[in-house]
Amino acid sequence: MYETVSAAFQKHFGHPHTVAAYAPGRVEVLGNHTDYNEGYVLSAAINFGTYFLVGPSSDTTCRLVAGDLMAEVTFEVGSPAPVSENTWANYVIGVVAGLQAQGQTPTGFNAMFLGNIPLGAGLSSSAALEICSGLALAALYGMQVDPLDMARIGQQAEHTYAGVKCGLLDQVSSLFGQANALVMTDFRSLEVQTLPMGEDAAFLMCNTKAKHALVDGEYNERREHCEAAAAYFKSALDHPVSALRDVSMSEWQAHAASMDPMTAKRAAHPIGETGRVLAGRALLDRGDLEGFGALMFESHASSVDYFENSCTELDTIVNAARKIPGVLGARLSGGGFGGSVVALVHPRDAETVAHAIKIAFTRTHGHPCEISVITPSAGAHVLDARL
């Protein structure tokens, strides 16, 4: 893919790139919608990602090309404003705006990106684009940006330019991933640790092809309910509460009847998820993959019952997975409302499980889902800089 986009860059712009960066997508393994509730998440950078190639222009014009579509968006480097057409460009335009708070951007640029993360699959192609563009442009302009600051720049681009109030999970996972390990992030302190998975674990990415559009308000509505619940518990409990991370399930059970019903229902999911992540870490430390997988099934049930961010296609896969020998756990991954299921299996069972899931999905929906083996992989990095 890198050779493909390098050749396309040369042909389109008439000169080679000077900087290239790569950023992977991510799979969320446990801890759904806990990032903006200051909780914990277990995730992994994956073996699908995006390349961003860039070189300086001779003036202040920025030319940005999507390598798969060969569609181009232009803007002035000094006035990075959202666009209403080819809105994929907004993720990069937002990153440019964020970098300008870090240093000078004296010239425009010519840039092209190309990735293989399935769009709408819940694997965060948007964050991968934000991070690889951020790393490449920072190198182009000679900026030294702390990784967490780079994650925040990507997040702000998503908030301000794409209209999605995401947490930092996607950007942090893309930046801090390591091969054959999960990333555990504390989204209060932003402490990041890596946890080895061992050789007897593999993940299947089961893409339903059901498109999830988080910008339509569903994601933002869930976040507003969580913030309202945190405000309620801050006044109702006799200990400090700044986010739902500070609330236990027993406290939720004691107060749920006194809350707005929908707010209480939504809050139960991230509260339970934070507890499941902590329990999951302990199970991984003991090498208990079956226990960890059981938590993944519990997580999906909570998405269905409380957060209502699943859909028929996702539920078909998880329900089938519960009955297939060799599946240790399965749950939706990412914001929800479509996208992908992540299933934990023993590597020896991956092919048999994938075949069984495809049969079950086709029987219900009339077409197969796409299934790939996910390998926890290295995080984002600059891979070529000829400055």
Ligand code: GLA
The other form holds:
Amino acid sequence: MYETVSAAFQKHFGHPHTVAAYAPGRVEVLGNHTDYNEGYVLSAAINFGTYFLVGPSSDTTCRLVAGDLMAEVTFEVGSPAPVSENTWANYVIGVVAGLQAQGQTPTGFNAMFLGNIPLGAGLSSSAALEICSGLALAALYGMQVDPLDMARIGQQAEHTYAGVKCGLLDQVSSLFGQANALVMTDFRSLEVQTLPMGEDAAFLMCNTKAKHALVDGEYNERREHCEAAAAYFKSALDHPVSALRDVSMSEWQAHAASMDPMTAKRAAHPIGETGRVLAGRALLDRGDLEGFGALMFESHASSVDYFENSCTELDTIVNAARKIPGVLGARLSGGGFGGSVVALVHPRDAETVAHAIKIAFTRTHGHPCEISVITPSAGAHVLDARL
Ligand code: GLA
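Switch from the form predicted on its own to the form predicted together with the ligand and give that structure.
Next comes the full complex, this chain leading.
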């Protein structure tokens, strides 16, 4: 893919690129909607990602090309305003705006990107684009940007240019991923640890290709409920609460009946998830993959019962997975309302499990879901800088 996009860059712009960067997508393994509640998440960077190639232009114009569509968007480097057509460009334009708060962007640029992360699959193709463009452009402009600041620049692009009030999970996972390891992030301290995955575990990503209407509005609404719940507990509990991370499941049980019912219902999910991530980490340390998988099934049930961010297509896969021999656990991964299920299997069972899931999905929905084996992979990096 890198050779393809390098050649296409040269052909389109008539000169070679000077900087290239790569950023992977991510899979969220346990800890759903906990990032913006300052809880914990176990995730991994994946073996699908995006390349961003760039060179300086001779003036202040930025030309940005999506290598798969060969569609081009131009804008002035000094006024990175969102566009209403070819809205994929907004992720990069938002990153340019974010970099301008960190340093000077005196010239425009010619850039092209190409990736293989399925779009809308809940694998964070947009975060990968933000991070590879951020790394490449920072290198082009000679800026030193701390990785967590780079993650925040990507997040800000989502907030102000795409309208999704996401947390930092996608960007942090893309930046801090490591081969054959899970990333465990504490979204309060932003401390990131890596946990080696044994050779006995593999992940299947089962892409439903479903994307339900109002997804972004639903995401922001869930976040508002969580913030309202945190505000309730802040005044109701006699210890400091600044986010749902500070609330235990027993405190939730004691107070749920006194709260606004929908706010209480939503809050149960991230509170439970934070506990499950901590329990899951301990199980992984002991090599207990069965126990870990059971927590993944619990996580999905909590999405269905409390957060209502699942959908029929996701439930078809998880319900089938509960009965398919060889599946250790399965749950929706990422924001929800469509996208993908991540299933944990022993590598020897991957093929038969994938086949059985496809049959079950086709029986209900009339067409198969798309399944790929996911390998926890290295995080984002600059791979070529000829400045
Ligand atoms: C999306 C968001 C993340 C996170 C997950 C749910 O991927 O971008 O910040 O909230 O949903 O865990």
